[in-house]
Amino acid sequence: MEVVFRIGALAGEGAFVMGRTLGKIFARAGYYVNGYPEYPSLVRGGHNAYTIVVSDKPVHSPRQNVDVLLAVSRDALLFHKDSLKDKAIVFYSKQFSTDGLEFKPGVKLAPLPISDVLKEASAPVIMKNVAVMAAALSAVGLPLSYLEKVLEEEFSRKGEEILNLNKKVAQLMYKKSTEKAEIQLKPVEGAPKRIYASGNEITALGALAGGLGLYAAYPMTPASAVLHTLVAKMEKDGHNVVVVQTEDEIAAAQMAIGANFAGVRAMAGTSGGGFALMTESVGMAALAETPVVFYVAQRVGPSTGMPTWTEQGDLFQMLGASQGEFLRVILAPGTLEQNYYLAAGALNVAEKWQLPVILLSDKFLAESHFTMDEPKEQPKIERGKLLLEDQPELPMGKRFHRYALTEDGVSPRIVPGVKNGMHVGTSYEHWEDSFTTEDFDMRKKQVEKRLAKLKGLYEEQPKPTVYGDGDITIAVWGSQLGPALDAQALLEAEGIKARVLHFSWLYPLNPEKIKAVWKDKTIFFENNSTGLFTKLLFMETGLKPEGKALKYTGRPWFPEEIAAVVKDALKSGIKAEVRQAESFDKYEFYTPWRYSF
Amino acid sequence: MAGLADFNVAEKPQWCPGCGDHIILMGLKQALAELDKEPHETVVVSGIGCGSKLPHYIRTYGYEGIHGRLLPLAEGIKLANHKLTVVAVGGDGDGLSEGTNHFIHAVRRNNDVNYFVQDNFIYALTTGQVSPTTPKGRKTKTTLNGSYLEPLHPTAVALAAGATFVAATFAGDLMHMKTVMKKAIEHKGFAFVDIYQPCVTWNKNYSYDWYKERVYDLQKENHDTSDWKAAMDKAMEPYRTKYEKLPIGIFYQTDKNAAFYENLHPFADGPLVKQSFKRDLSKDFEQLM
């Protein structure tokens, strides 16, 4: 049982606030929810949309076709009318003309008397969104009290008068709106309380759970919400995390490395463009063996590209960032839970192995909302060979052997403030005591020491995760797990069994662990145009999927599209390469005025 | 208690004989020792350049990072443990060219970091190219007919950005340099010191004698260090007088602006590095339900 809503509005009209609010309400009513925002790179003038999938079974991704369209602006009617299901309901202000618009025969048009309701309640126009949300609840038979509770939480600080006005608008519209959806969403008895949050928000909380002490960032879509969340955790919620908005991404990277050097877990966050600026710092952390975590939320590149859309195009940028050869770890979460545990885990890996770790997300996972149970387990904090106790006295003029040659490649690390640990964190090649060297033998030994960490990382790496079973495998990495899992469910409903293979540990890759779960008849779905991970996989393991399916329109893979590729493969064999075209709502949100009707 | 010898390392500095860096290193060691700083509670941070090798020649904690980025690196260290003494040292190319953005914003943040610029008017490690502070008309490897750009005025830039401590000193006057360094380290907030330093290899025109004829001590001239306008006037004097007069000493100092760590509550509970990060996030999750 699943109901799909889509809110369409002019940029600045509040589509996301409404979407998030409705999503939260359905989560509170006991349902699994996915909320997916789409918007152009501007503040006013374009079109915004927010798709909500509500289900009694777990949902991990948006859908193309909707049951209920909430057209806050008139252009939403045009933009979304072709993605309506056969018996969909379309709510819109009765003041909007539908002249020149053709809807499918079964679609129910439900003009709302928004202006009348506002007039009757003596409410300002700004409250029209409350009216639309009330109509949405009314359509699926969810008690209005859910909306009233949210209004109380949002508006009680603005005073009784404003709160009551909002409530009155909601009550009037709830009664006046009579169109009912086929599927009714009664509150689910005994459902647990669930979190409704974005990948960015949960990344922030995961990092806090993992002992984050400092976060440094320069604002950049789609990573900024981590910065916003952590600032709120510091300034409003009283957490002892220091958040600095720096002058640029280079400063953010350096500040995070500095804090880690001095013993505080720190992270720098950005998107691909900002990470390009952090590049030189990645190599510095690698040579100095200072732990550091970079959170990178990809968007559509190269360069400014399509800044508010999604793509998995930066994998090789992560892999190749900075000159020279060195180990780094790249992790890419696929769900909110993975955002939580990998954010904490990235901090552990960085400190245990004393190297840079990149936590790679993208706009789709970072800015979409999902339901999630409150994590039961507190992530473990593992700091590796970190010395925090005073050390025995050093001979006069001598330094601590910070870069001591060890078998596992990890040397004891010590931080300023601890007695007799004096040494230099250094970007130059160095002796064991950190003094600069150009000695050929020591160079060779230090290179080998740093590379020796690979063995431990091979052990640290978890096996790729397998979901379900079947003859054919849908392989994905990072954020595309959600659409893959939902495609698996769609196929299952048609009696087709498919297996999902998901990579969240992207680099380095232990061939044995991958071969253990690898099967023939695999199609690798990537959200990019050249199959970056498929190339990396071949490089590292020699494994090659029979097919790769690539999508690079700016949108994520939709489960319907994945299911169609799989069905086609089962019918007429796996194609070596599929290039997916966008299949719904093909309007350009940046320039809605081009589509006047 | 640590003495001067505790800051010594076994290795000999690899700088040109007569380079100002030798004297700057000595001045810094003396300043730290005289202020009773402990080597393990001191961090000397640098970027890349001749002078940036300094952290290797002083037995404190240190970080030699990458060109131009020493300030945010030093600030990160300071934020992790604001009880540490953090000194950033770097040249004019490092800090006033590649790192200018960080310089201006580090001044604004007013983190309690001491920034000593080894200002020799030239790129030395890369063998003699023009630098942001190279005087107009000076021939270098990249200005064969003489530099045609106005030089950057480091003390004036610091003042304009709102610095709370701005000073200059001369590597040929160890006593003066040490005194200014000590005042800078004692200052709460970002302290900027421009150190005139001869480069005996690539900038022979500006010798110790050339500087000695031109520098004069502001503190012997009744200069009011609380007067921002007077400080700005002195900061521009070298350019106004075509380098005939080079004021050194403290130009400006104020305690009116909060140091960075005074703005944010987590620092009130002591150095971050000593705090517990075991957190109860149940309320944070509750907000999202």
The other form holds:
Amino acid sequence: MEVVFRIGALAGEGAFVMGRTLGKIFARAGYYVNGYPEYPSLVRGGHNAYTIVVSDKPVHSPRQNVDVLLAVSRDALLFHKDSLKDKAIVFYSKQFSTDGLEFKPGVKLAPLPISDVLKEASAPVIMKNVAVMAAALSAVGLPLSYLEKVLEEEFSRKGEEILNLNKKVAQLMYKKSTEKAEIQLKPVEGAPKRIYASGNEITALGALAGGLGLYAAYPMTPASAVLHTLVAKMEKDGHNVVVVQTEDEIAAAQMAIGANFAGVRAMAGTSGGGFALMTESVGMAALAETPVVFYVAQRVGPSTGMPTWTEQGDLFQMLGASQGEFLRVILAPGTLEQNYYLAAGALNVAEKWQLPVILLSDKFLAESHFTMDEPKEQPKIERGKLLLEDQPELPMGKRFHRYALTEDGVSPRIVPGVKNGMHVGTSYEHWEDSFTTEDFDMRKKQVEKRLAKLKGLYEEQPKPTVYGDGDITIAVWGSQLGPALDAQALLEAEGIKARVLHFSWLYPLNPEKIKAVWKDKTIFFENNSTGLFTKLLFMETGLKPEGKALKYTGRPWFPEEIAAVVKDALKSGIKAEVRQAESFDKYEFYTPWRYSF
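Alternate state requested, the form predicted alone (shown: the form predicted in complex with its partner chain):
A lone chain is what you will see next.
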């Protein structure tokens, strides 16, 4: 059982607030929920949309087509009419004209008396969104008490008068809205309590659980919500974390590295454009062997590109950040649970192996909302060879061997202030005692020492995760796990079995662990135009999928699209390359004047 809602509104009319609120309500009613926001890159104006998928089974991604459209603005009727299912319901103000708009024959138009309700309740226009949400709950038969509870949580601080006025608007519209959806959503008895949050929010919580002490960032869509979440946790919940909005991305990277040098677990956050400014710092951390984690949420590039849309186009930027050769680790979560545990795990990997770690997300995963069970286990904190106790006194003229040549490539690490641990953290090549050198033999030894970490990283790397089984494999990395899992469910409903292979550890790649789960008849789905991870996989392991499917429109893969590619492959054979074209909602979300209606 599944119902798909879409809210369409002018920017500033509250589409995202309504979406998050309804998503929270459906989650509290015991359902699995995904909420997916879309908006153009405008300071003011344009069209915003928020798609909500509600299901009695786990749901991991948005859908192309919708059952219930909540058109807060008239533009929404135009922008989303082509994505309506055959028997969809369209709620809109009865003041909106539908002249010039053609809907599918089975679509039910349900004009709402919003102005009448507001007038009857003596309520301001700003409360129209409460009326629309009440109509949505009435359509699927969910008790109004769920909305009233949220209103109490939101408006109690504003006083009884405001709260009661919102409730009155909701009650009036709930009664007056009589159109019912085919699927009714009754509260699920005994359902566990689930979190409803975005990838950014859970990344922040995972980092805190992993011992984060400092987060430095310059705001950049779509990574900014990590900054906002951590500030809220610092100010409201008393978490012992320092959050700094720096003057630019260079300062953020340097501050995070400096904090780690001092023994504080620290991260810097940004998107691809900001990371471009951080890359010199990545190399400095690598040579100084100072642990640091960079959280990077990808968006459409190059340059400014389409900054509020999604893509997996920055992988090679992460691989090539800074000059020279050095190890780094790249991790890419695919679910909220992976966001949580990989955020904590990234801090562990950085400290254990004393190198830069990049936690690579994207707009789709970072800003979408999902339901998630509360974490059952707290992440373990592993600090590696960190020395916090005073060291034995050294002979005159000797320094602590911060860069001692070790078999596993990891040297003892000490923080400033620890007695007899004096050393320099430098961007220059160095002797074991940290003094700068251009000695050729020591250069060779230090390079080989740092490269020796690869063996341990190979052991630490988990195998790619396999979901289900079947004759054909849907392979993905990072955020596209959600659409792949939902496509797998769609195919299974049609009697087609497919396995999903997911990579969350992107680099370095252990060939043996990947070959252990690799099968023939594999199609790799990527959210970019050249198959970046497919190239990296071949470079590192020699493995090559029979086919790759690429999408680069600014939207993620939708499960319907993945299922269609798989069915075509089973029918006509796997094609070497499939480039996916957009198939719905072809209107640009800037302004409606481009279109005649």
